[in-house]
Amino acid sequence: MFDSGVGGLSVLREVRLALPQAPVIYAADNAGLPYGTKTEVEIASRVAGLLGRMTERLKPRLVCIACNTASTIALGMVRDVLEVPIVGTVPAIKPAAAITRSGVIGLLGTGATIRQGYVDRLEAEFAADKHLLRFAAPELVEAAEARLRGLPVDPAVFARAADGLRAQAQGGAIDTVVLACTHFPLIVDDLAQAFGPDVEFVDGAAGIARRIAFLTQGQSWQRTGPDLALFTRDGAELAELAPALTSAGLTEIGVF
């Protein structure tokens, strides 16, 4: 599993309870962190060239881009020069259109993300008759890795996410709300709080366990070690994150 930080938790937490046997290497790019501020070229290169050093080395037998960014840029290169299934992860526009009551969705994603084609194409095929609002959240990135961490949390960071999304027109009547970044639903109820009882979020992590489970149907899986953590930078967050990583599963903790 494959993620700029530690936003690839919340999807780690859903393989767990379909492939609850399933080892597990986590790798994270904290020297690559935030990713949603790169360009494009940047991020599709940065992505590329460490799954494949990370795949020739690890031989795991599935990658999982636990990353909406990463995913609406570098998956559809990734496929091409990896000899090992990919699953991505995408905006979760599809079931958030199926049950708004509104018509009128919000997205919260990256820079990055939001501005992307690839989002245009599933607004357009799943989400046509409803009415779509962007909002980029670098913010809520910091906010979740340092959740994790330990560290305090101003809440006008949430406030401000939700009124980035309500200020735009017909925001006021937005029912349901997309977390197009795996870091977000690891501060949902900070979220929730901000944008009051009557919003529901939608986030992919639950689909993509299933394509997971579905594309290892049938095989064997044998732990041979501990869970292991990766990051590509050394430092004190490390140690910071210890705790989290430990409740995730990960016991191990090295550096790529």
Contents of the next structure:
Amino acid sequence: MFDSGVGGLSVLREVRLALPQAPVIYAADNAGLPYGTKTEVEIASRVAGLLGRMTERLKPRLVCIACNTASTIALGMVRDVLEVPIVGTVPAIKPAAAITRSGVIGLLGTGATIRQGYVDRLEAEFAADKHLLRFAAPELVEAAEARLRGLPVDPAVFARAADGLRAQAQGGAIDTVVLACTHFPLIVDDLAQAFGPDVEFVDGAAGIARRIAFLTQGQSWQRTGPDLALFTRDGAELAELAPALTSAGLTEIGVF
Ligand code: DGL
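Switching from the form predicted alone: structure of the form predicted together with D-glutamic acid (DGL)?
After this comes the whole thing, all chains and molecules, with the earlier chain placed first.
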């Protein structure tokens, strides 16, 4: 499982439920974090290069890009060059369109994600008769990272994300919010407080877990050691993250 940071843990949680026996290597490109403020070229070359080297060395049977930013930009390219099956993470616009009653959907993602043609295509295919409002909330990536490191988070960041959607035309009618960044389900309780009680949050994690279970059905799993969290840069944050990683079942930490 691959993300720029700890966001993919929200996907791992669902994968654990679907496939409790599956050994997992969780790879976080903390040297490249955050992705959401980078250019398409930077993200695509970084993700393709890293996943190429990682799959060669670690030989996973499947790769999950547990990051909307990396997936919406680089999924096609990475699939073209790697032999291993790849499951991506894309904004859950389809389920959101199915549950909204007001017809107004909010989408929170990184700046890089919300400007992607991939998102335009999902909107056109699944929400053409709805109103989709997008807002880039890079501060929420920082907030989720800090929260999992046990550091304090300024509650104003959640209010700013809610206001960023609410302040747009028809924003007051939003009843469904797509969490289009894997970091955001990790702070969904704070977001729920900021948005108020009448908003439902949707993300793609459960669907990704189902897809991984489908693609690996009939295969047997054998855990030969502890599940590993790998980082692209060593630093103080690795020790700070250890409790969160341990509770996600990642009991060994290493540097790639
Ligand atoms: N977790 C990533 C996503 O799903 C992005 C966070 C970042 O900006 O690096 O989009």
